[in-house]
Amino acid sequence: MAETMLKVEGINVYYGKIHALKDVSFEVNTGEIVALIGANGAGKSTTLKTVSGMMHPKSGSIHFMGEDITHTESYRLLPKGLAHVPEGRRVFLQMTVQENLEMGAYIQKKISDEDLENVYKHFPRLKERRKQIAGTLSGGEQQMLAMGRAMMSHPRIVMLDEPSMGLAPILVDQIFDIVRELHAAGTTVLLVEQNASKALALADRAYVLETGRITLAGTGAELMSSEQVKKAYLGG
């Protein structure tokens, strides 16, 4: 049986008086791609921020590799193997591509050329632009840089928040291919994505989040063929 890597149980999260997440529970097993889908404002990004320690739940618990991380600060989670690629990419715009990647390896004792080459193998375009200032890259290239930077920390799990948002269709396909490659190389993935059909096609399992609650769960294929999901998210 697959080992549970991440277990979220009954978390309740508030923004002031707004109850953003209501008793949210889900799990991610080692080696899986798990997708969280839902409309804008459903609580998907809040879920990732809470798992990665940027926000803390009022109640409920979060366990990673069997350890309780419910109230652990985010900077302590990266060394444990939990990397978060936030929505909006958040690269260091004034730094070069290579400097951004090196920042991703700050928890390593030294920056390894092998790690950089591995990122460049997945993202050849970053290699071509390694001396370029990150702020001059296109949106798609910045997304690749954010993902490459997360890879530099050797994460056990990568949490991707809307990696395809705002990208041209050809780049969306490319980003999903890279998620596939990351997964094939042994990284567990938790994917938050508005492009439900792409996310479900890729995911082993998926959860639907609606107004802060998980309303459906199943394999990617099960949710893809669910009438409820088709109507709400797949334009069926």
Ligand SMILES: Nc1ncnc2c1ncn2[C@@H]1O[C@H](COP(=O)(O)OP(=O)(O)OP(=O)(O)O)[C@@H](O)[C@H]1O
Contents of the next structure:
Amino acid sequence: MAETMLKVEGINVYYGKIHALKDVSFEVNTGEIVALIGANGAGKSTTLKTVSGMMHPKSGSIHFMGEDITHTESYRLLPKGLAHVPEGRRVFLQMTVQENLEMGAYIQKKISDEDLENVYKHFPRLKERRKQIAGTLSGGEQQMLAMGRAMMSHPRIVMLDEPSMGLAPILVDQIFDIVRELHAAGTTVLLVEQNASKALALADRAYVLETGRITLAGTGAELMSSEQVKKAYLGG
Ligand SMILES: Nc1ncnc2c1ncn2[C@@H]1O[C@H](COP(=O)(O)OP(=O)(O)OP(=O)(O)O)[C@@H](O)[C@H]1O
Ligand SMILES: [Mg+2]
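So that was the form predicted alone. Now I'd like the form predicted in complex with the named molecule, please.
Everything in the complex follows now, all chains and molecules, and the chain you saw is the first one.
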């Protein structure tokens, strides 16, 4: 039986009075790619933020590798192997490209040239711009940088919040290829995507989130052929 890496059970999360996540439960097994799909405002980013300790649930629990991390602070989770690439890139704007990548490796204490070269191999554009201040990169380049930085920490699980957002189609394909490669290299993936058809095609399993509740779960293929999903997320 597959080992559960991440187990979220019945979490309720609020922004003040707004009840953003309602009894949300799901799990990610070691070695899986799990997708979370849903409309704008459904609670996808809130889910990732809660798992990565940026927010905490009022009730319910989160376990990672068997450990209760429900109230663990964000900065303690990366060293445990849980990386989060947030929505909207979040790179260190005043640092150079290479300094940002090096920050990703800080938990290993040593920056490996091999890891840097590996990121640059995937994102040649970052290599050309390695001395450029990240704040002057284009949106798509910042997205690549955020993903490259996560790769530098060799996470057990990487949670990607809409990695293809705002990218040109050719770069979207490239980002999905990189997700595939990360996975092939042994990284477990939790993927939030607007691009439901691409996400479902890639995912072993997926969950649909609607106004804060999980309303559907299944294999990527099952959800892709579900009428409900087709109508709401795959354009008919
Ligand atoms: N900081 C905040 N303060 C108050 N409400 C918030 C805050 N952040 C999110 N919300 C609300 O929580 C709900 C879930 O938001 P969330 O960002 O998780 O949605 P999402 O599924 O990621 O949407 P999108 O696809 O647009 O990124 C929304 O109704 C949103 O308005
Ligand atoms: Mg979001």
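These numbers were taken from a predicted model, which means no experiment stands behind them. Whichever C-alpha set is largest while still superposing within 1.5 Å between the two forms counts as the rigid core. Positions refer to the first chain, counted from 1.
- Once both forms are fitted on their rigid core, the CA atom of Glu128 lies 2 Å or more apart between the two forms.
- Annotation: Cα of Ala150 displaced by less than 2 Å between the two forms, core superposition.
- After superposition on the rigid core, the Cα atom of Leu77 is displaced by less than 2 Å between the two forms.
- In this core superposition, Leu137 moves its Cα by 2.5 Å between the two forms.
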